[in-house]
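Given as structure tokens, the chain that follows is alone and in the form predicted alone.
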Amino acid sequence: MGAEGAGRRKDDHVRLAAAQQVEPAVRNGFDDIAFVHHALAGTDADRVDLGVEVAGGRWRVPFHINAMTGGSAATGRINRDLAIAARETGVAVASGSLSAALDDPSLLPTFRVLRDENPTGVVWANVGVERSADDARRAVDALGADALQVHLNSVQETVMPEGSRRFSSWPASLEAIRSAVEVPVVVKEVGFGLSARTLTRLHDLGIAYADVSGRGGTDFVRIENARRPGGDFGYLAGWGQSAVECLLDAPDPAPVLLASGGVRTPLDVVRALSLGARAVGVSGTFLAAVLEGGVDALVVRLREWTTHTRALLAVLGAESPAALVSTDLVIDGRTARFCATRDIDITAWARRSDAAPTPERSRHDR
């Protein structure tokens, strides 16, 4: 695929992802998580430190602008706005997949703008797991990246008209990439979730960080199916596990967990943190802000999320994101049914504040 075709595909992805953002709101896994309210448990907001340690760096807030786009003039402008907003607020940002630029260097500036406009901020590069170790090094070097996301997307590839159908080499490829780059590697799905079995496999492969990136946000089955002439894969919409289900089912040991997929509000951020995520990635919600109002709108949104996240922690009596794993949670709906079939005792989560430290709490301290 040439530069024109790659750019057209990237523009299609943004257009179709944005269309999903304006659809009527539907429940997702985060709606199945409610905090038990303890009216005298709160602390002062100015005592809350939102900082977290992620992939060798200290972040000011426990959420980031997650992988989105790049590869065309229009998506380059989006990346410029993302970079400026990240610079102005101190929020980490991850690039979209650099595959197009690795194949056609003329497209690199549409990704490089993330670093050019944000020279001292946290910037992550992104490649697909099928790329070579040399490609991974080139991606990191191209952005001066602080870490490398490696995405797993077999379901997307299956529906994508020009996608791959060869997945058996992915574990070996992932090992090669991990060994080749000198920055931390963060393995992430693209919205279909990382199962307990997959997280165990990643741990055994030496992967230290994983973004479970679950069902409930941007649905790449729907995006790629809309690009197919016959639209014949529509029945796969909604495939996979939610981020909430993945966090509840995560094994120990496992990589340090990040969460994304369907994060709509600061409350969803706090819910994910309470379930053991070290930090939370947001794509669709922040993309919508940029498309609606440009960089200024996203700066306002990021600052609002910071203020609201701090306020929610204060209500819950948590002076740090790590302290949220002692909060009491009631798990309901589809998530509760998932837990029942996976033999996860959800009653224990409702009385965590009475219990001694548990394995899920230790994920914040690794």
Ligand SMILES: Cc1cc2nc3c(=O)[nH]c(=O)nc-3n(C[C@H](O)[C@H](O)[C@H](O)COP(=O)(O)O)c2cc1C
Second form
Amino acid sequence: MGAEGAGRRKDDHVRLAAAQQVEPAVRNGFDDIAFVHHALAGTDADRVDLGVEVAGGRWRVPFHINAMTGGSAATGRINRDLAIAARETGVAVASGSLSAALDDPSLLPTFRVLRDENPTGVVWANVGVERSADDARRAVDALGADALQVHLNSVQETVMPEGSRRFSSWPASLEAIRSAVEVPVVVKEVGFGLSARTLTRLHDLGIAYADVSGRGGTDFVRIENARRPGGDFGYLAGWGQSAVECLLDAPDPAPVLLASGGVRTPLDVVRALSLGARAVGVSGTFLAAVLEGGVDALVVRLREWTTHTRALLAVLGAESPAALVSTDLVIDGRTARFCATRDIDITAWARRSDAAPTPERSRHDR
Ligand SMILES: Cc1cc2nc3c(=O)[nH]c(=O)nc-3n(C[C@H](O)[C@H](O)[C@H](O)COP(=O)(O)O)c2cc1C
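Next up, the form predicted together with the ligand, please; the one we just looked at was the form predicted alone.
Time for the whole complex; same chain goes first.
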């Protein structure tokens, strides 16, 4: 496809993704996760440090603006707004796939703006797994990127009118990219989830970070199907695992996990962190904010999410995101059924805060 076609595709993606955001709220996997409330377990919000180490960098907050745009004039303007909001708030930001600019360097400024407007912030580049090792290096260099996201999107490619149907070379291509680039590689899905088997495979391929990016938020089956003249792939909507299911099913060892896909609120961020994500990516929800109110609206939103995330950690008695792993989680609904079929013990997740009981203490508790 020519660069003009790639640019039009990006504009379509933004328009169709934004349309999904204004639909009435739908339940997703995050709604299946509730915290057991312990009324005396809280801490002080000003004792909470939200900082996390991700891919060799120290982030101020455990959420980030995930991969979306670039490649057309309109999406270049969105990238500019994302970059300014990221700079003003210290939030990390990932670029949309640089494929269009790798094929047509005249489009590079629509991506490069992410770094130009945010020279000292955390900026990640993004390419599809089918790109060459040399392309991957060029993408990192173009943004002075701190890490490289490599996306796996076989379902999207299948429904995309101009998409690929050739996936067998992906593991070898991923390995070539990983050994060629000098920054950390973060492998991500685009909204269909990374299974336990995939995470094990990634670990075996030497991938240190993976964003499970699951079902329940932006749905690229519906986006690409709307771009097909016949709309004949609609029946695939809902394919894949939610981020929550992926986190619950994650193997050990596995890459360090990031989560995204359907994150709507700071509560969803805290749920994902409690399920073991190091950090949480947000695309559709932040896209809607920037399209509606520009850079100012996104800055307000990012500050609000920072304050709220800290407040929720205080209620849960967690002075850091890592401390959330001893919160007690009640798992319900479709996610509980997923756990039953995958032989995941949900009762253990509901009792994580129990201190190892001594015989006296458990007798007393009874
Ligand atoms: C408009 C738009 C464009 C996207 N483009 C990319 C992309 O170029 N590369 C990529 O890895 N993911 C891309 N994504 C996928 C997101 O990074 C994320 O995995 C997915 O949207 C699920 O998160 P969400 O529910 O918060 O939107 C895009 C998402 C949106 C909304």
